[in-house]
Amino acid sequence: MFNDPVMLSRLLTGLTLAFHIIFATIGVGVPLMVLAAEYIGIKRKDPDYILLARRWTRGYIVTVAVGVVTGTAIGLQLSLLWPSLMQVAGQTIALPLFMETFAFFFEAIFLGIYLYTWDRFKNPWLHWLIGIPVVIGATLSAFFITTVNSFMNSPEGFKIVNGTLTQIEPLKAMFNTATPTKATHVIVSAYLTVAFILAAIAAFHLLRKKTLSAAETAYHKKALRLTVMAGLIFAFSTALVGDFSGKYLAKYQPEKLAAAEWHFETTSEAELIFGGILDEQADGSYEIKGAVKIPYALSILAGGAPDTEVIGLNEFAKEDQAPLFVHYFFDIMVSIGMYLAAISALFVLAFRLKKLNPYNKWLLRGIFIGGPLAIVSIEAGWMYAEIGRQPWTLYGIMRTADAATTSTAVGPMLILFSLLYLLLGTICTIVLLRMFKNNPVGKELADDHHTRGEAMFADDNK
């Protein structure tokens, strides 16, 4: 393995994507939550929500800086590690790659203006309006880069004649068959993940309520309500989009869905397999042991009806099948999504009924756990998406083994980039911890900005 440039290239790219996806997700989701907090703060004349927006923005800036580095690393590795892929597909996907850069700069420009103009407008709605382009830029950045991945799953917009690309249609390549479901799923799941990361922070502080003042407790409760209610919306939205994604796979990449569900024989009324282990038999077939089997569920996922025929993995040659361990990534992603939907629904139900305490320690612990679990779900989802496409880099056109570099320098690159990500992760964690430790909520609730915000809203009420 350590002398195999293909495997080393896959490991390095996977490591980079696994690290970058955390910061990319935060970069997509935080601006929306900041905009929502500031909107509520202005609408309700509540300076606590304005402070929420301020503090979330500060943390966001740090993660953006790290995301720029890791995003640049991905661009570099595409050219160095996958030269054959870029030679064949580079000119076809150049448009979304350029547009992603444009969207990022669009976001960065307005983010700078947004940061500089805090407290500089007499009418606070003007500052809020400046945040809208930041959200648009962040979302478009995710959309454009996801269309590149969608193209790899559904390469369209060109023809290959004698090994040469002809009749290139960049827009058709970008808006390929996979784009609607994949881009929507990536964006909505990013919103969900960030909502739960921020909710976990609020839950963590509320679990330490003995050390909190009344003002701090009120502040964190507002943060928790906003983030968990947003999480509930995005959890169910993600589930809906996931259903559409399942139907896309059943139609266009049936072997990927079959690998995820250990579905070997083509049949209707197909069961959905959760968990379990595979036991390979002497004849090469597999027996599934210890799994939970949900009747008709896979057929419903694939076609919306219990009698939908689902193509089995045995219909495909062994060399065209994805590794069967992708089943576990799929299970992790779906299980965590269901957990996030359940815990957020439980909190909202308890809050609405009034008779139940939504801030009891067990529910707070459940929400706190949801933060890291949401990140795990994002990672598992991308692992399933990428490994599940194997052995193809460009689905049906170019195999991964044919796309990778033959250079012997990939091993040292893997070590160097691993050290870089370790350094970046450590620095980012230290900076964020010190930033908020040196500026605790209690201090900011009593400082000049918060006092002026209360005074401004008091004046508006006169």
The other form holds:
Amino acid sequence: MFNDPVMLSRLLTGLTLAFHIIFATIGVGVPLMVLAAEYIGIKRKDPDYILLARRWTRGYIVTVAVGVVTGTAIGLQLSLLWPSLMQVAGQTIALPLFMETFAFFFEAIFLGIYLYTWDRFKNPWLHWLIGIPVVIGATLSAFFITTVNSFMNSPEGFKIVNGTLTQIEPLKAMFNTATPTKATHVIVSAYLTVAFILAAIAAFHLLRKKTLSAAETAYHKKALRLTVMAGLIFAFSTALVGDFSGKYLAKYQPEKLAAAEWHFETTSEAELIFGGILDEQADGSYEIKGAVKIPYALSILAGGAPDTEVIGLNEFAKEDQAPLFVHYFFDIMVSIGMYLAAISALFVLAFRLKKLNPYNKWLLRGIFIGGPLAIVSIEAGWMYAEIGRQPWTLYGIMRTADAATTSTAVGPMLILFSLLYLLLGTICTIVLLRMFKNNPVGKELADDHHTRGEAMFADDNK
Amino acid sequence: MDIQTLGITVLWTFLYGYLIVASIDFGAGFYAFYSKYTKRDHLTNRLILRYLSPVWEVTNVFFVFFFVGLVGFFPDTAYYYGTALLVPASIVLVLIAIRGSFYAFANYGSNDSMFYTFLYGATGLLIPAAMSTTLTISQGGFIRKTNETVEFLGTKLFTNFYSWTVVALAIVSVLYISAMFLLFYADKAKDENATPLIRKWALFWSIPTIVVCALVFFGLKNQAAWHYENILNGNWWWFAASFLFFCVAVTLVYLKKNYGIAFIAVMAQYGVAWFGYGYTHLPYILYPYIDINKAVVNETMATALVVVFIFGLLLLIPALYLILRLFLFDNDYVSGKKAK
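Pass me the form predicted in complex with the partner chain as well; I've looked at the form predicted on its own already.
The next block holds the full complex; its first chain is the one shown before.
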């Protein structure tokens, strides 16, 4: 394996993406939450929400830096590790790649302005307005780059005649069949994840209640309410879009859905298999053991009705099938998604009913673990999306094995980048922890004039 | 103008933009470290940070824009450079990653350590040094196409004298451009402590800049005769103009006059040399394998990219104008009177 450039290229690309996606997700979601908090803060003249927005932004900018540099890395690595893929991609799907840099450029400019103009305008709404291009830029970046990934699943907008690409339609390539479900799924799940990361922070502080002052408790409760409420909305939107994604797969990439569901025989009234292990039989077929089987559920996921026929994996040649372990990634993604929906619904219900205590210790713990779980879900979702598309890099057009570099130096680069991400991940975490520890919310609340005239970063007053 | 010429002009212009803004950024990193090391950071570093903080991210985008655009307009570049440059480009990526994130860690995370500043300064010189070798590679002789693959002749590049003169040019240019800009910025901020010190840096680096420029220019004759001939065939005046702008810039700084015009002269000095160099390099992006006329993307995609580019510019120019107005041309911000 360690002298196979294809496997090594997959590992390095996977490593970069797995690391980048954490920061990219934060990058897409945080601006929206910041803007929501600032909006409430200005509207209700509540300095707590303004402080919330400022503190989120402060942490955000550190993660943005890591997101930018790892994004640059993956951008260039695509050409370095997959030169043949990019040669074809350049001809067909270069448009959204190019647009993504513009969206990001736009976002970067306004983020720079947003960060350094908290107190520069008399009218606070002007500063809020500057945040809007940041949200739009962040979301559009995610949209454009996801259209490229959709294209890999559903390469359209060109024809291959005698080995050359002709009749190229860049817009059709960009708005391919996979784009609507895929792009929405990515964007909404990023919002969901960020809502839960921020909720986890608030829950964490509330769980250490003994050390909190009344003002701090009030502050964190506001943060929790805002983020869990947002989490609830995005969890249900994600579930809805996820359902559409299942229907897309059933129709256009049936073997990808079948691999995730261990669905071997084409049947109607198909049951959904959750968990379990595979036992390979003498004749090469599999027996599923220890799985939870939900009747009709797969047919409903695939076509909205219990009698929908779902195509099984046996219809496809062995060399066109994805590895069967993607089943677990799919299950992890879906079960975490459902957990997040349930826990946020429980909180909101408790809050509305007034009879239950929404700040119950166990509920807070449940919300707290929702943060890391949401990130796990994003990772599992991408693992499923990418490994589930194998053996193809461009579905039905180009196999992954034919797309990789022939360079023999990928191994050392894999080690180099592993060390880099280890370093960045560690120091980023330390810096973030120290940043908020050295400048606790209680201190900022006590300062009381934190809404105006005070420095954005602790360093600025030196 | 045909679409491939338009495409390469746009990309080359963006790379020029990157050359200027990144040089300012890279050099500023070195100066920040140097001042700190010689315990003079109280004079200059506030000024340097005040400029860098809002714009560092924008700098990086110029680079991303360039290579994404390059693969879009000329997909063959992905194949040739992608295969050949895995190792050097990965090293540049690691340096960029360290630089960008440690800048944020130091600046936003209030971890003001000497080590972070050192990393920031050192990467500021290593990145342009490594990147500049691509210019040498593009002139041919260091990438070889065999039947099935593309091979990079790393040792040959490493032991090539000309390649090292280009590296030297990149480093001194970074220090020169950056000092010239910071001088203008310090003067605008009416920072009487920083200005004389930065003026000294600017003058100090001007001489090596022009000496190494001459070395690179005449070294081209042996390294890439085809390119040198293109220059002598009626295109030498770009470089003569560049020298004139250099003289204007240095004279103004020497006379302590009009640092703003001096910096514009520096931009012009590098601008004409950059476009003269690029123009005479055509039609090759990689000699002799990638010819813009043959490697250009299909016409539909090229047109789509140009249209997006125009719309993108319509969006970006006002945004860039806004950020410049707020942070570069706002005297109160520059001189630190306005709260950040």
